[in-house]
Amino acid sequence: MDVPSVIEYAWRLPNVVHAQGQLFSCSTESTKQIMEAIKEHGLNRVIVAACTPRTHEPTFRDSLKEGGLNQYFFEFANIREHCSWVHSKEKEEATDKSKELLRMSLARALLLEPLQEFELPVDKRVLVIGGGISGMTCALSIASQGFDVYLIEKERELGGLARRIYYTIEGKDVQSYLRDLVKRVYSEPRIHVFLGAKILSATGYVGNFLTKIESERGVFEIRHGATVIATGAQEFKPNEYLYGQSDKVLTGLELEELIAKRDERVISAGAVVMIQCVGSRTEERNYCSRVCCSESVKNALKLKEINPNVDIYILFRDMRTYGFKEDYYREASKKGVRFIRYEPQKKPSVKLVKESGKELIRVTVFDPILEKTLEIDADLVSLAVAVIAPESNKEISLLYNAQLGPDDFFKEAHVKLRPVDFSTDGVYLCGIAHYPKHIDEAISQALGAAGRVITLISHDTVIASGSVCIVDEKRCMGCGACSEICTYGAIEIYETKQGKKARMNPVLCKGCGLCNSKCPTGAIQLQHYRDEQLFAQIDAANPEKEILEEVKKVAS
């Protein structure tokens, strides 16, 4: 777009006393220029026409505060995504649209009000839900910096899914690491462990949560300032490929256990077939479980160590040994592990056969490269089954307003900007509760979550937003539509002499505006996004008064 033309247009708008162009408005030098302009020109409103408010609005609000201006006197016009990006081949039209957005932002900015944020006390204790490797790592990291941690685990012992993993593809001893980790947790006086625990209720908000649990030690109420969800995942149990009908058909974890114990079935096996993507990448679970390919290669290499003469076939759709794990895929191939691709519409079949008095598993698969159907007689069949979210995720999601993705794994607030946060402040995420991942990745994320927790609880107070909903009780008829739609539990209906009325808890309100749009009487207004401010934008975009009047009529 023609940026100088937009700047020139800004100068001609009413009430504008200063306009300038910047190469990177979010840079330190540019924000310093904004602060200096506020002081030099006595500005009482600031508009930045640049990128999306989602990424850099807090940066510019801080600039206003540094310049001595209320941070809510700031307006952001997104002319990058809405103009230059989507109209990259239409320079004149993109420029004209930028001017319109700038004019609309000015109309709203003139009606902005000074809002005040407020401070909330922060409890210095932390609740970690889940006693697997990521949960224990996170708890230890927090405790090592002087904070008390309540670690709750639904099972009767710590360790989670890692109790069934014996080694990594790199050859590290997982069980030895796990024993050391558990020992460190029990040796840390600041970590309070609750086994066989079930969450009965959870209330509160950032800095001030109250969770009631029932465990082997009885019923307890835990007050804490932050919550970490590390509930882990579980292994999918298939109902295909004769699983559960023959002890020769195992999951990848079950095969790993036999290998670790040097079971006779493993030592004497002449042929082993591994089938990938069992329960993953299907209509029911349309996602890749990520770890399965590496785990099968790991087991294949271990089997070759025990018996170099064993024939191993890995039937795959796509081999995804990402990162440096690709080296182990190549190593397995060099050691004679045969990789056979199959198409999802021509899945392998498995049946029991008896030959020479010996029971074998016969695997039939069509090889698209050879264009032939192959039959493999195997002593063992290993299924690389899906990693699935535990059923308890749904309940915990409701208790802490933690969003779930389409596959019932927990979903972070923003994949790049807030990878271990939830949209609910004070609640954090780590490990395979997020999505299937290797142990080293889970540990890294656990340390990241611990860092975010400490960023919160190291302060005595936390700042709550001033952009929250308010209720005009005179217009409220107590229908309860607002409390039903509020996902944060910020609205309650209570009795007054005039009947039922809605009451807003500004601490819990996140300013999403759902209640505002649902209220039939217009009794609820979202501060910083009031009706008159939005109507002013519409008016600026559509100068024809009859259009505005029609919009207002519909809205009322």
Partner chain sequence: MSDVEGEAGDFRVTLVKKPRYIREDKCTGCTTCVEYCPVKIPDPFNQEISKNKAVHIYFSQAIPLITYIDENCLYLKEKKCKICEAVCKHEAIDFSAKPEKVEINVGAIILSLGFEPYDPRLRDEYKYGKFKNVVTSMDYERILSSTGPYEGEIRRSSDLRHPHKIAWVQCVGSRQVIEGGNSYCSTVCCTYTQKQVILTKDHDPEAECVVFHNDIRSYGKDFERFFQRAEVLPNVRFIRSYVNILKEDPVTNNITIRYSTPDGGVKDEEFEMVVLSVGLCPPKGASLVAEKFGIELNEHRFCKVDSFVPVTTSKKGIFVSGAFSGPIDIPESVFGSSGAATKCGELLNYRRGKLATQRVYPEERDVRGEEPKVGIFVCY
Contents of the next structure:
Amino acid sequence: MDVPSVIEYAWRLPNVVHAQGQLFSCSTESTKQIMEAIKEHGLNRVIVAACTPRTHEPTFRDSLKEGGLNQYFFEFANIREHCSWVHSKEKEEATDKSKELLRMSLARALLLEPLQEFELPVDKRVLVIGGGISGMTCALSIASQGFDVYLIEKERELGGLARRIYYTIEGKDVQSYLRDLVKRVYSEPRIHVFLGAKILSATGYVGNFLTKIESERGVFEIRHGATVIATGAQEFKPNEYLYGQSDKVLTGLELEELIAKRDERVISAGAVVMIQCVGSRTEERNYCSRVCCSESVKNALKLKEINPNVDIYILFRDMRTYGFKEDYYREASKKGVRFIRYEPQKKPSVKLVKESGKELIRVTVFDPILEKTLEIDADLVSLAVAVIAPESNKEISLLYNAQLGPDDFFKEAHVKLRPVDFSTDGVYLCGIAHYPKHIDEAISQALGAAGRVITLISHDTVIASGSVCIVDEKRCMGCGACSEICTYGAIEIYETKQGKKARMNPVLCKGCGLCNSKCPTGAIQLQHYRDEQLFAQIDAANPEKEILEEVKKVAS
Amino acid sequence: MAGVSRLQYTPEIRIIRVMCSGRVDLAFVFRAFLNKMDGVYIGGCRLDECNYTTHGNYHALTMTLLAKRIMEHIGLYPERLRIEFMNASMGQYFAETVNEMVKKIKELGPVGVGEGMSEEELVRRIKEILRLVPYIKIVKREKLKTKLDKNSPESWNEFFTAEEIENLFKEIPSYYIEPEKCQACMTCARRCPVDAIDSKRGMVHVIDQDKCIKCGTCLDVCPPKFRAVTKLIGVNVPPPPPEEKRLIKREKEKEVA
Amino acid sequence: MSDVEGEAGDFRVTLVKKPRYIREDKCTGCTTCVEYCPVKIPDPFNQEISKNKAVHIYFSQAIPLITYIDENCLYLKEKKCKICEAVCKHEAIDFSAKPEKVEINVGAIILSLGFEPYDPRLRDEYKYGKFKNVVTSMDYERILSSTGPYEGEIRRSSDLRHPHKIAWVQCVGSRQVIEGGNSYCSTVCCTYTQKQVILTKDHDPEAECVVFHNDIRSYGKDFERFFQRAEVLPNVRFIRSYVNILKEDPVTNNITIRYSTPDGGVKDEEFEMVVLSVGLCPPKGASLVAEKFGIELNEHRFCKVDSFVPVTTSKKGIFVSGAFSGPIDIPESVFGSSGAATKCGELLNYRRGKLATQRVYPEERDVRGEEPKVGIFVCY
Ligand SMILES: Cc1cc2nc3c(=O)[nH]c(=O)nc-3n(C[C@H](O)[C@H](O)[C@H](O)COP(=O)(O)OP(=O)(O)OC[C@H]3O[C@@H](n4cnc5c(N)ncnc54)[C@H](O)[C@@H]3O)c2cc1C
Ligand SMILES: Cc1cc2nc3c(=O)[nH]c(=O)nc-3n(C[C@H](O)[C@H](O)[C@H](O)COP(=O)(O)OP(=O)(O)OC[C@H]3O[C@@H](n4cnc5c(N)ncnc54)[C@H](O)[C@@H]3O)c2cc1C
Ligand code: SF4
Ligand code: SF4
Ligand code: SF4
Ligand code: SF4
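Let's compare: the form predicted alone is above, so bring in the form predicted in complex with its partner chain.
Full complex below, order starting with the chain above.
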């Protein structure tokens, strides 16, 4: 590309008081040059014609700040990515195009306005909702880094689901870990536990939440800068396979409890059948509950340990003992646990029978490998039931603008890259409230959420971008087209003497500008991308007109 | 991506940056055609992969489909407008679709010329649409919000029908203040979002039809005891009363007294 | 990393920085040198499927986005050539660069060494490297990518044609207690295979895709729906069977796979390409790192972690994140990393903020009422 001719062209554009070439604009040397030029020539707009704003905009904005100029007076003309690199064989065209891009940038630059990024104070206290393993782990980590945590639990006891889990598949003692965890929580002076708690209301936004709770200790108003949702999940109670009708049919956790207590029924059992995917992977709950395959293998191994002669059958669709848990699946298999696959259209069936005076559960299942129907008489049947999201997630979701996914588990901001954030700033997520997972995974995620919380509250303020919307009340007709599409809840319609009007909460605005495109009257404008700024840029693409002169008029 | 990978594409395009394709206003599209741009290409993130929870790209999609129909309605080739969804690593796709579009547009010829339309006519038609953008946004608001099925792009084309657009333009209302009824209370003038109402104390109010964006606020707010504003469809707006006749009776009587 | 000394709160780590032979402060990433470099090498980023030059940018989103010189450089090998030095306008080429020793003092360490994809050459039966059109899933990831060896087109190496019938073989190197295999499940391959199937169908709606699997382990969030999405695509079959990669047609280089059918029989079917869904192995050099850092590895040679707190290693002040703690996918790596970071925060909290200084900017000039005065800077 012919850079000198682009520079020469720049000089011919209106209001240009300085134009120069730079070998490498983003180098420290060059940014210093920009800063000096601002001072020397009294520049109040700066255009850099280089590569991409995506990576380099912050660098140049910084030079403006160093030069004592509002950073929003900066404009990028991407002549590298949009011209020289992509039209490298057409030198002349690339040069001409660069000039046009420069002219378009200039048109916009003339209309740029100084904007302020505002700093919001951050309340350093944190609210953690849910006192299971995840909530407690998260609270402890935050508190140990010097911040106050309000841990609220709806039950009268901490611990959540883990209270019913006795050991992990690796054989670790969950109850003693849990006791220790609870003890650490109570002995940490920075953690304030509220049991029997219910959230009455919640308002506010990142850095400044206000939550009102009712608990055993009375009604409290809590101010906090961050919110962690760790409300866990529940065991599904099925109404099939005679569950609730025969005491020989249990859920996995119920069996686990019997095993832990060395219940006579377990010790004397001759045959135990475990049925997988009860309530999971169905039309109604179209997801895998993740923990149940391992839960069954774990129980099977324990049963074999207590009573090596017991016959165990695990009826499964796919064994999902992922990762290192596979080794335990293999071990169970080696120890004689029989794994029988069933197809969802040929689910096993159970019925109560009496054999020689003894009540048994007869399980019938079609084995696709042997290609025949098997009948197993079991003393106990354990159902690997689904893990389901608590009903109350819906309330929490509304209170904190924390979205739910299709199965009512909480939905993270980005599945891959932001797995503990919500798209609502200042609200975080961990544990099985996000999706079923094992204890170690829940702990890892709880620490992850703590890390994100600390990233926020270790600063005194959060900086909100200056490129947010503002409403010109006079122009607003109160139609609500803007507020209904802003999923960040940044726009509110309120009553005034002049009828309904839109009002912005600039802190919540993310600057996407959708509302601007929806507004029929142009009352709401995304600053830095205002209608007239973009119009000017569009107009300046037209080489025929003396547009710049017109823009100039508007600008002055 | 197309940039850093040095993917070559044709140099006709000028890229204007917005933070989300949802920011692309219906007015931008026609403003570009007014400026003799022969085509408009909107690039958004892949559907369901919007950087914002607003899913602006779905809105950009419905806006594009609507704009295409309007283009047809005023005699422009809808192929001059195109929307594509991609992510940062799809530079190749960007280059390909741009090349394809530029090729197509070269076949169509310059805007207006290709359609066999005189320049004045083109400008007149586009300006008319630009004037109606607020009205179109109000009437099509619900539909523009629709999240289309991303898996069946073949059905998108039918989302807005030619007939619907026909009706849209047939039913353009005008708001008119009946001189006999207006009591010059100034309510409408205060509330009109675009200051389209000429209001002088004691004088019949008059709507400047060129400024009016047809939002209907005046109709809604005119006090029920007066009901001076009417919505006219399909008829010409009567000319405003001459200045000397605008004095309101009540005031006139006072004057006499 | 060459050496570690000290303890939690005060580690001294010695790093050896390999020379890139390019001055980072001078190179603009213009790639003129790449154009002129005479040495073609198999592109390491693209699984050595396509070619790159001895001097090149590692990949198009590399940070920094500048070149480095590979050890295959003629000058480095035989002290001749230096063409790049002559063509670089920015004087960025620097053959005098030497490995640099860097000493850093840190309070805590996070090991994020990741994983090594399973090498199917370890077992003959996979025919990787023998049959031309047998690739690993890692190869296939690159083939699918728009910055990959074929610029986003799916091609096979034997004749560069677009294959229309592709088979995936699951659990390659995983879930097997045999020589050269891993006993554990690699957790990510079931789902990435479904992703690859979906992407393949996006590229070529006519393509026939067959996945030979054991269990389908869609245990993660929304994975089940993802599996169903892949499963119902036209011309996509999921077949539960072990396979035998039988033979390669000497003319077409197509591959025949033998598998069992639900009725107990076997069937031979020909494919134009076969993708091996390779598992995740511990990173290369794990043992060496473990030795130097004084941490323990588990029986699979991944990092041994606390059984309840999986970001904690056996040594105080050293944490782990990502796939080095065991086969996990991206989201789990990401939250675990944040977790490891917070653990460092707990350890070093007493001196938080001690190294930070506030940056002060000059006061902002009020430009209201000024005529616009524009400065334009054009980068060469
Ligand atoms: C059937 C089953 C078997 C399992 N087996 C194993 C296993 O073998 N090994 C293993 O590692 N993991 C297993 N798990 C997973 C393990 O239970 C969890 O990973 C672990 O308990 C993490 O819990 P949590 O803190 O995220 O949620 P929970 O333990 O559910 O805790 C959430 C807490 O939040 C409270 N809460 C909910 N809503 C509110 C509200 N609105 N306000 C205040 N408080 C609220 C609840 O009362 C509860 O105390 C199993 C889970 C299930 C369901
Ligand atoms: C074919 C395939 C497809 C996949 N697809 C997906 C998918 O679609 N979605 C998904 O979620 N996951 C997917 N995964 C899994 C995903 O790749 C991993 O979860 C993720 O890469 C783990 O990240 P990491 O940072 O822990 O490890 P890595 O990505 O392996 O990164 C480790 C880094 O450490 C460096 N390193 C190693 N040793 C040293 C040392 N001694 N000194 C300095 N640096 C060192 C390495 O060079 C490397 O850059 C896929 C995996 C494979 C094999
Ligand atoms: S720009 Fe986007 S985030 Fe901001 S108020 Fe408008 S719609 Fe909401
Ligand atoms: S869309 Fe415009 S007119 Fe309607 S409420 Fe919002 S700001 Fe007011
Ligand atoms: S319709 Fe709306 S824009 Fe037109 S005059 Fe009435 S209030 Fe004003
Ligand atoms: S994730 Fe699937 S393919 Fe990978 S090892 Fe586990 S079962 Fe096999």
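The term rigid core refers to the maximal set of C-alpha atoms that superpose within 1.5 Å between the two forms. What you see is a predicted model, and the numbers here were worked out from it, not measured in a lab. Positions refer to the first chain, counted from 1.
Core-superposed comparison between these two forms: the CA of E256 stays below a 2 Å shift. In a rigid-core overlay of the protein, T95 has its C-alpha displaced by at least 2 Å between these two forms. After superposition on the rigid core, the Cα atom of N239 is displaced by less than 2 Å between these two forms. After superposition on the rigid core, the Cα atom of C469 is displaced by 2.9 Å between these two forms.
A C-alpha shift of 16.4 Å is found for W11 between these two forms, based on superposition of the rigid core.
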